[in-house]
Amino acid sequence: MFDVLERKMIVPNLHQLTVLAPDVAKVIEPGQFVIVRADGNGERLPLSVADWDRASGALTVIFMEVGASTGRLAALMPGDRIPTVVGPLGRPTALDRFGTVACIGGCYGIGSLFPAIRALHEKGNRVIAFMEARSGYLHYWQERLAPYCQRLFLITRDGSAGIKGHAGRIADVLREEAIVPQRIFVNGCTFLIYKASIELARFDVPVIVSLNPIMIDGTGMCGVCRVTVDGKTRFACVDGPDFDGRQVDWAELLKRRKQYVDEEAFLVHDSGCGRRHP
């Protein structure tokens, strides 16, 4: 059993959960991903790490609630336990001096890009981040990013916060800064890592995207996160998460993260999962 030693609600639906899990903590690295589970009979839910304290043994991440599992999370209160802390798992971001960075975070991504902009920062590259949201109000960590950051830039669909835009505003902000990015990094929801590849493309540098299909085993087993990058079948979970996005069969991946869409909105309904906490 892990112990919970933090959840809270960020930004609405966004909570940061940290665990005690000190066997994950000393060796997980930038980029891998854990599976936890809320209790014991509940789903196998792969997430992303945003934070580690090797020292302490502390593990966080981020998660969006927007179904029953998720929601039981959303619920857990310092001093819960919780049965499953797998990991760490998948490979990690190949991290290197490249020079100019460009990071872009949107929603539960701002927090899993977090240990690679740290890291960036420290191999000794010039970074420039991104955060985007729907609103101003969705944004969170700057004061966690900043310190690593030469320049963030917040981005938001309605304009409350800083350039108003989506994906596609990116590559105009970089040209009108003569940023060149010599690399390119990307997490987030899977509209906005498909819209960034397709329009950072014109940069002619890896766009590295975290891919987040459904999975379940997570140990390259169930072939059920299994994508075609690059004209070939890879899993998610042991081949990446991460790939170059702009060799991504992008149009198979978003049908298949439709799949369970009925089902999953039955069990949201059907869950009776109504506890709540600030």
Second form
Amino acid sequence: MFDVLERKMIVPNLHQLTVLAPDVAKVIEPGQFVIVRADGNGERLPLSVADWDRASGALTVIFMEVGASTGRLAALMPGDRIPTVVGPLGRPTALDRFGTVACIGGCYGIGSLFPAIRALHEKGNRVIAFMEARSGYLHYWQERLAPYCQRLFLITRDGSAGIKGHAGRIADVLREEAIVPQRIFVNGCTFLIYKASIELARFDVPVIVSLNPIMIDGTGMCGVCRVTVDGKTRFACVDGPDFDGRQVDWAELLKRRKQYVDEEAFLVHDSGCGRRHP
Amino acid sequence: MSDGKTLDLERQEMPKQPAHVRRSNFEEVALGYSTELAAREARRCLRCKKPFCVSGCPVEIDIPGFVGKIAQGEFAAAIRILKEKNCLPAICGRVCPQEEQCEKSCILNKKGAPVAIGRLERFAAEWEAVQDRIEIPAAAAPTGKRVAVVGSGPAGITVAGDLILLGHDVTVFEALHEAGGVLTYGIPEFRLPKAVVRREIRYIQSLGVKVIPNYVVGKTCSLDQLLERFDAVFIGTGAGLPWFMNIPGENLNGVYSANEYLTRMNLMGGYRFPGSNTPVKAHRRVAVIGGGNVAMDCARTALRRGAEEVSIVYRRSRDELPARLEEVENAEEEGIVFRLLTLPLRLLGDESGWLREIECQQMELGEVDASGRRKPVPVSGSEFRIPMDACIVAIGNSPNPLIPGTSPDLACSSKGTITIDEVTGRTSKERVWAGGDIVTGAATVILAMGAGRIAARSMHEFLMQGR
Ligand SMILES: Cc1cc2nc3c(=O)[nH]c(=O)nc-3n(C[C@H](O)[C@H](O)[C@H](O)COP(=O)(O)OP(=O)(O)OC[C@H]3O[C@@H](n4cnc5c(N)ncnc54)[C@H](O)[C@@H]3O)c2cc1C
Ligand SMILES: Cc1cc2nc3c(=O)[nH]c(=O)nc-3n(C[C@H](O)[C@H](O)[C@H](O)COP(=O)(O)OP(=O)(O)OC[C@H]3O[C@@H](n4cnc5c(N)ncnc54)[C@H](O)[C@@H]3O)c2cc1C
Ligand code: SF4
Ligand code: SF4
Ligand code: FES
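Requested next: the structure of the form predicted together with the partner chain (the form predicted alone having been shown above).
Complete assembly follows, chain above in first position.
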């Protein structure tokens, strides 16, 4: 069993959950994920890890409440215990000293990209970060990210904070500011990583996206997470979750992602990024 | 026991749920012998001086011994004999391919009526469970040695069970949230009730084995890190990597690997949906590609989930079906359609990405191939399409590369299996043993257990004598 240390809603519908998982916290690297179950009867939910403390064993995820299972996670309180936190799964994000990097996070991806941003900064990269959301009240963790970013742009679709626009605007901003990224990282809902992959392909550098297909075991056993990348079938849980978004077969991925979700729920999760909270 | 003159060739059938009833429930198909039936069957055994049956059993159970005790009504003694060689009789009695092993070698098989050894084994194990007086053997004094077992399938359970009794401190690490390996996530409830598997896991825990679920060796910690904390390590991680056919359309929605389908149903409790939280699609027409036990399990599961038509699509003929005959017959009785000599060419979907049709080709049998079976060859111009809304690919699994991939000094074959010394189960790496499907590729429960037993013996020797 794993102790819940903290659970709070940080912006409408997005929750920050910290659990005690020392074995995982000790070895996790940026870009990896865990699978959690909220209760003994629950589904296995893959969630990217947004922060950790190797010494105390605390592990933080940011998740969006979209359905039954995430709903159960959202009801957790400190002192509760959950039966499964397994990981770290997936390959760590390949980090290096690239020079200038553009890091784009939206929805839970703002949090899940934070470890990579921190590590990229520590490796001596010039980090240009973008926080994407529908509206300004959906941004979070600015103060956490800021120390590691040379520039931190806010983008909102309704223009309520920072630049007005969506993922497509990012390419323009980079050009206007004469920033030439040597590598681009994008985390967030499927819609964002898909859009960004298309729009940013013109920079002719890898657009590393963290894919989030449906998963069960997370160890390469079931094959439900298969995606086509560069014409080949890959298992996102063991070969990814990071891939070059320019090579991903998005049409296929978008359809597979929808298998167990009715149209409406999918839209809420993947492009609403913050269903208005009651 | 027979009187030595007349042979009793009337093999006692085991009562089964009728096909029309069982095809819509997940309860066990075979109901087990009553005490009376068991005794009657046991009395057919000739108690041969040279029992051929024993040589047919990979773990060499004293078959005349335990069968004789059942014949005498001494069930506790029967189970004790079984457990000397086999710590999982309730499981093996159900899922061993007996017709290929012990029963095939039974002298009465010459007359077409081998003693129903598997059914008797199952009977004895159930008797013990019902008594609720599982005997806990005396364990040796603690040795102070620590052993890690990676994977909680039959190979790992056997190693753990053997070594704990020899006084070692044993910890089993399991990647999933529940122990049991394929017994838990693969073989369906109607063939092997999960309560039986849980009982066996609880049993080794009651002996003192620590089972740590949610722990992926190679990820949560490396093999080398395990070796820092333990004196010896056994790897029994199975053959869990699913094969696909590599034909167009395989990534359409509605196309599953057998592992995914069975895991959703078993481990995630999908067969109880909506009582559980695992969504399971209701499919009307389901095709299962492949002809082994795994394919039969998928087909029969899909039927129980309410599919109107379930077919097995297999490229050879009925004679070549690798599944156990009993399972093929069960499937036929339940109404599974066998589309034999049929090879899928591609899967076709609709615009939202769901499977709609399978394009197949008719095959015919040609020359005998390397596997000793007649090779299927395509009949040209015979392409045809079958409407389907789900397809389960059950054409095999290979070993999971997670541990070999993160331990470069562990010698492996080109097929990804871990290479061992067959006599001891030792790998090329110091203090590391391996066995089960990770060594042989997908095989059987009893072979995995047998491998576990060999490794346990060698590990014990090493732990006590340092070599
Ligand atoms: C590697 C990876 C990392 C992820 N990281 C995060 C993260 O940090 N924060 C976050 O909010 N979300 C993340 N996701 C997505 C998250 O796992 C899904 O949103 C969540 O599983 C949906 O749960 P639900 O039952 O509440 O949603 P519902 O919308 O009710 O889902 C309905 C059904 O769809 C299926 N389903 C949908 N998406 C998934 C999925 N990805 N995996 C398994 N089943 C799925 C489930 O069977 C579920 O019951 C990640 C996904 C992956 C693969
Ligand atoms: C559907 C199906 C039906 C079958 N029917 C029969 C039958 O009727 N009769 C029969 O004899 N055989 C049958 N088999 C085959 C039999 O189940 C296997 O041969 C046997 O289970 C192999 O045992 P094992 O201990 O080697 O591995 P497994 O049972 O595969 O167990 C391996 C365990 O290791 C875990 N693991 C893997 N990697 C890691 C890691 N890195 N860290 C921690 N844990 C890990 C896995 O999660 C798994 O629980 C069937 C198989 C399937 C799939
Ligand atoms: S373990 Fe399997 S092969 Fe051996 S006697 Fe029992 S059923 Fe037969
Ligand atoms: S070979 Fe058959 S008859 Fe002889 S001892 Fe074995 S089970 Fe009994
Ligand atoms: S989640 Fe099962 S193989 Fe990736």
